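Here's a solo chain for you in structure tokens, the form predicted on its own.
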Amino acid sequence: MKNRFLLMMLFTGIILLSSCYYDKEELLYPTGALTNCDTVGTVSYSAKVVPILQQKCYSCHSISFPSGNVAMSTYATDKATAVNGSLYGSINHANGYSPMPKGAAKMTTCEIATIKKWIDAGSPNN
């Protein structure tokens, strides 16, 4: 009798442990989903980068006030920022870079992927 009340309290153990799981919400509903992320074709600069930069970057990045002596909000700033890396990686949270925007959420993943694509294209003033 004890070996049977044993084995049924394993045997409800495993089932209830079975029965629960961890699962990230970030991972099951991402928000920015390249599903629906416009970065078909050529991201234009002007159109697609600079909104992005202007909402979560040059408010801190600014000619004027450049947090971190990191200086935006110019064609030839930003391009700067792109060409040395530290743009992709901060924003993307790269090891050895400062994660970017500071105090705020990540970048969404459409987001990174529209800046990475205007980067990878060798950062154009379109």
Ligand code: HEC
Contents of the next structure:
Amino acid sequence: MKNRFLLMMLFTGIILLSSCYYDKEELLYPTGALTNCDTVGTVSYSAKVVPILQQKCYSCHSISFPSGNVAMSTYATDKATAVNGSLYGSINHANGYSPMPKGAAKMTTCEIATIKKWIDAGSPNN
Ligand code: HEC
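Switching from the form predicted on its own: structure of the form predicted together with heme C?
All chains and molecules follow, beginning with the one already shown.
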């Protein structure tokens, strides 16, 4: 009788433990920096690109404070950096460009992919 009780406890324990197990996608697919990256469909300048640039770039690149003579933070200026290749070159740390954001970690794969998709779409004001 006592053995049966222990067996039941063990069984219940295993069931409880296994129900707590779950697959973490990022751990299963380590390439998946893009796993939670929402670049499906059109990338909106105002909803997606601006928040990233605001967080990582505008503090040093605004109209009134254009570090390295690179002004950003309006659609026209942001588009200009997109069109001349320096936006993607700098955030992707490409040869020939100053790596940006200056003095900080490279942007995430998702952030770079988001901005690239916007650039590739012709950097629309959407
Ligand atoms: C801490 C300040 C700072 C931050 C943050 C920063 N920049 Fe810069 N950026 C500079 C300075 C200073 C230069 C002038 C070149 C140099 O010193 O490397 C520059 C140069 C540039 C250039 C010209 C690079 C070239 O080689 O032609 C671009 C484009 C640029 N930044 C884009 C960005 C973008 C996009 C971000 C956000 C991801 C960003 N910067 C974040 C300070 C900053």
